[in-house]
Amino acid sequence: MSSHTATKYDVFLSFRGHDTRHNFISFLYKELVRRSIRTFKDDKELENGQRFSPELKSPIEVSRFAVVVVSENYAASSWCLDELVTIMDFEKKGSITVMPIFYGVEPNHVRWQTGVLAEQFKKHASREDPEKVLKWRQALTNFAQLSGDCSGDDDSKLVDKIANEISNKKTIYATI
């Protein structure tokens, strides 16, 4: 990874406020916080179809990780499809890295836009622009395409993980 000299955030949360806000999001995030992990997370409630604000360029492009939560409806969502695009773009120059969270998918219905996530692409392709949505596609499957944690029956043993694993790479990276 390039060295990021205007680093701002730790963290930056990727999510489905509808599907993790409440819940998953908020216990990692209360634990990235207690371990002095500064971890930019978006409190603005957001409206089905809103677009993507260029402001939230700005926070991932300042952030060492990315932690993506892809849940059911999160490609419902052309705001987080387009967050996950610059995302991507940013984990390809090698400025940020990227840590998939499979939350109540699979990683396979990522990767190729099966079950529910093909109903989304559907209404998608029916209102969008046709490049924008292969984008989209093309940023979830490279996604779905790193090494990541799917969750189980316990949320509390893979928020612990998650804040363990960037605890020791930020300190690697202090070092640096």
Given for the second form:
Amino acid sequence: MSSHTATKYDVFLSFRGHDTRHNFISFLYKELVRRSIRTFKDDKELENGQRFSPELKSPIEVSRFAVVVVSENYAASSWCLDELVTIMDFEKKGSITVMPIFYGVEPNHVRWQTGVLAEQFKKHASREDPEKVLKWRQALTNFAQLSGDCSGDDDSKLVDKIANEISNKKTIYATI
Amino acid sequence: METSSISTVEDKPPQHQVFINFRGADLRRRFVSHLVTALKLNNINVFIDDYEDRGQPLDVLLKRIEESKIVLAIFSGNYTESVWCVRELEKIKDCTDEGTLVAIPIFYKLEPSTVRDLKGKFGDRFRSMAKGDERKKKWKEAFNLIPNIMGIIIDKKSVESEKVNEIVKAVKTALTGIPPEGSHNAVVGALGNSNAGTSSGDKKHETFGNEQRLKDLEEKLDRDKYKGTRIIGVVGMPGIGKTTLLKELYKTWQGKFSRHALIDQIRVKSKHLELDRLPQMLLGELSKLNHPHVDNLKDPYSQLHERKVLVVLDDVSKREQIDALREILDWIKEGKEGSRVVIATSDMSLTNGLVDDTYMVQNLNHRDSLQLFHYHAFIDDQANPQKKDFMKLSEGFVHYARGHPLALKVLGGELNKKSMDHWNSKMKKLAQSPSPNIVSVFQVSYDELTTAQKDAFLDIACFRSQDKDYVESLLASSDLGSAEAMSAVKSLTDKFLINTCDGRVEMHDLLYKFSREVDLKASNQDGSRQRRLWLHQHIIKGGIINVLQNKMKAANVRGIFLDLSEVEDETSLDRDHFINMGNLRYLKFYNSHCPQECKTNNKINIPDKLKLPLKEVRCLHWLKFPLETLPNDFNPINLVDLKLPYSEMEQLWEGDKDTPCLRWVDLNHSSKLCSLSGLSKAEKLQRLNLEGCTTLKAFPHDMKKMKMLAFLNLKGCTSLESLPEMNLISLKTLTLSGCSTFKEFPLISDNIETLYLDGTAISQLPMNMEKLQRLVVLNMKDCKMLEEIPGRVGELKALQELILSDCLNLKIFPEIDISFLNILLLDGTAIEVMPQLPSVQYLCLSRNAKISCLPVGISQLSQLKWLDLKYCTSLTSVPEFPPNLQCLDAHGCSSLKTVSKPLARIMPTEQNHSTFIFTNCENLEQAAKEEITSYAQRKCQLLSYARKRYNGGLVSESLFSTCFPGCEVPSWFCHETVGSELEVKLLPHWHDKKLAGIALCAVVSCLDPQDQVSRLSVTCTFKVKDEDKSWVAYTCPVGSWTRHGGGKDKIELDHVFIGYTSCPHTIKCHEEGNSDECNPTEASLKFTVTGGTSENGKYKVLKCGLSLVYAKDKDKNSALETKYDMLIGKSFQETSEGVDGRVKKTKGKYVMPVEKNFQETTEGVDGRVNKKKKTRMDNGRPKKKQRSGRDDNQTRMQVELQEGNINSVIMHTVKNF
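Given the form predicted on its own above, produce the structure of the same protein in the form predicted in complex with its partner chain.
First the chain shown before, then all remaining chains and molecules of the complex.
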């Protein structure tokens, strides 16, 4: 962790705004903030279709954790997928710890891009650069292999669990 | 946050429960899960259904709703799929109707209207779910009703975590409305305070007005003043701020005692705990032991004995609670001196015989109310830029709360951060029904009432602001005797649910609204509760009066109050409508817009054979009752108040009916009424109003049984010829006004106090009238047949007012002596000699053509204040008027030539302001006019002495005014000019302390002599240039003339108006501030004359004048000096007047001010020499007696002239023309 002397954020939140911004993310964000966890959540919802912009790169770079909430329409957004690719890159470098949250989607569907994701990727394939699509697929596959949490029981408990986990890990990192 | 809590943890009873009603499939794992977490985080006791074992019957859940105080009903898309959700909702509606539950609807991605009207898929799902279910209609009602409660809308754009915050806040707000159980945090700081952690923070700022309350309470507890042990009760209506006050007291006082305890929420605690836990708690607190055991009690008791203790008991609601603590209280009482016990309760009767003194917590004043409201409405946002716009609305809310702190707090909290539109709509909603949070506060008190008290409370609300006696009579009945009725009123008063003052029963506005709400909620469910209906929409449906539209049982209708002014269309009434309303007590068809109720058209069609089988009716009030008689089946056995004005009745009912309770009967203007036989058994009757019953000829002889009758009004009963022989021992007021065929007045009661016989045909007073030893008012106005007033009238020792106006044939008024008679009206009579009654204060002789002179003895009538001689056309001279005469009106005395000299006796201690009117006295001789002006001058001077003591007054007050025909400004006015505007240069120090007043004069001319007016008034705007060159204006009255008693008259001649007014305090004090400066000032006066309202411009001010009147130093021998002054003044006046008059005539008007001053130059030189030696003007004021009759200003003017200002003065004066 020595490479990370100046982390600006504890947590970077990646999510599909349309699906979860007003509900799940709003609660999660609030809880993280309540626990004094420095959290980055992009609030200037970028216009639909706008490409992944370099200005978002830096928060990922300077965050210790990435909580990626994959919801139903997450993979439909190229913007989300680009973000995920970046996150997974930093994950590989070991600069960020990724916590996958499968919010209303099956981890297996994410991993193999089946189910709803199959449809979404059909669309991507028809308009996007195949190389880019491949990158996305790889990122999703790698992402879904990480251990994560599934929604299902109780959102509030899930929020609590995530927040707890981050709190704990944060303390561990701090002691290292 | 719990540090301020006194009770130990295990004492904490369960908190109010918040129940969440929602569709699990939609929300359980998402939104609701977050909501539950947030509520728990805020220490709110929340319940959702998965905490019960699955598979338990629904009834358990319904029971849970009953136990809860707040319900969050969350409507989501699939809500209506679930029969459970809907059945819960039904229960919620029932409980909110009962008032035991506060519901907060939450619309999760739905429009409230979708829910209310069951629209779209939401509605479709409902319809398919409820298909064929008989409860469908009830469910629909629930959907209809609940969304109308103010709720929270969550739409697509809402950030749910923020909405959760909002809900938590709303719940907390609602919880503050309900006395919390055990936990402090629910009371303090919950309202509008988003930061839940700061509950016990700085409360000082939010309890406006509490400081004064605390001070008042501390005074009652004062340890220096009261040495022994003292028990003080703190009483007041729920929500008035007793708890806040007590907490504050405890905080500031606990340090002064070695042992202290505060036990709060005793009402709630004793509901959940055994009563014997209370003494344990108190002892535990006092001895600081966590677990006091009963066998351990001896020790703490002996401790108590040796120490000064402070015990504060909050919210005591029952006698038993005090009894449980009695032993400890006795110990404290016997213990060390200086201990204090404070007991707060909203039932004053509990403190009887227990406390040494009581402190009653009053409503907040307006300023504190506004501050408290603002504090809560702008709590997070004290510098809201828009705040200004909210101020006006704030006033409305503050007015609504009527100084009730809790209402202010709740409303403020509810409006916090809300938009202007929301404020407006809230205001509208409040007019309909009160805020549920306020309701819940009163509900607690209400719930503790007995059934009879509840009924009394709700009944009283229907009769707002009535005489206590009346209310008690209505409440009294066979099941609730009059003693009990009285005790119901008493105990409601003790509980602050009503208040009785000045013999009237009143209800606080909030409680009134609460009562209406409670009544509404009693509704139609199982019918155990009786209802009062007062909204026309509940009474009338489809043009038919049908109070039973809501499935209500007829037997439950207790009152019907229909305001006909709200009924627009013709309405009919079914003949059988009242048939099962055996419990109907109050039936009122009235009109609130026209109290006389004359204009209302009858909008209710009644079938001929109306059935009215009512026997419980206490109050029957039916405007324009259209039947000839009350239906036969009507039983007035309980009837107390019968009011059928403008009815078509010929008689009340056929045959005799027992009316043992009947006390008030009002049948005014029932023009067909010919028989009163129905009242023959009304032995308790107190008031009978038959005004305008024009066909009524006679009374039944049984009337003599009405021994309680105190008031009988027969005004305008034009067919009434006589009254039966009887002695109604209670009769106090009898009105026979306008009974034009009534010839002979028999003495029907010895105890009459007020007797109106005006306009009757009686020709003489009864022979035995001296029996009327209590008669105070006798009005015989317009008794044209009356020729003589017998000397026996002198025997009426209590008589104060005798009115004989317009008794055309009355020629002689006897010489009598009635020591109390102070009003005697003889206007329009033919008497020849003015009676001299030493006690009379108000004497009217106007429109008398016989009297030619008044007796000289009139000057001795020291009581006479008001003498009306208007239109005494034969009067030629008047003698000296008595000293205390305040108003003399001799308008239109066309023969009047001379007045006495002096005009009136002046007393040295003169203080009364007075008005002498001589308008239209066209033959008044010059000498008389001169006497009037000279009198005016003397009066001004004299008043100035007296007024010296009353330095002050922000407005100028008219002290003396007179008017008479004439066209010259009297010479003693030192500034005068032609026209209506006068500009004068005032000398330095003109308005020093000795300035006593301003004399003003205006000559008024009528432009159109044929024009008639009823009123004429002259005013003057007096403008003075201030130090900083700005003008300061005062308005002073000069004089006015009013044609009393209506009518108009011509004012043909020019008239002189003289007025003397006190000096406004403002003029004086701005001199005091810088008396060292010596600056002359300019003043400008403008006179205006108005005649009535629409008659502007018909009069003109021809000339005007000003004189400043100074009070003189008179330290010694004041009476002598006054006398001397008077004499000198008079003689001086006579001579100078002559001279002045001459000069005026020869020299023309515009140089007069200067001219006048020149006349006195020789005298003035002496004065000037004196003055020049002294710096202060008042020292230089002339000391010579003969000068004092004149105004000092003249002297000043001379000084000015000597100093070379002569030109400016002339220029000044000339400029005015």
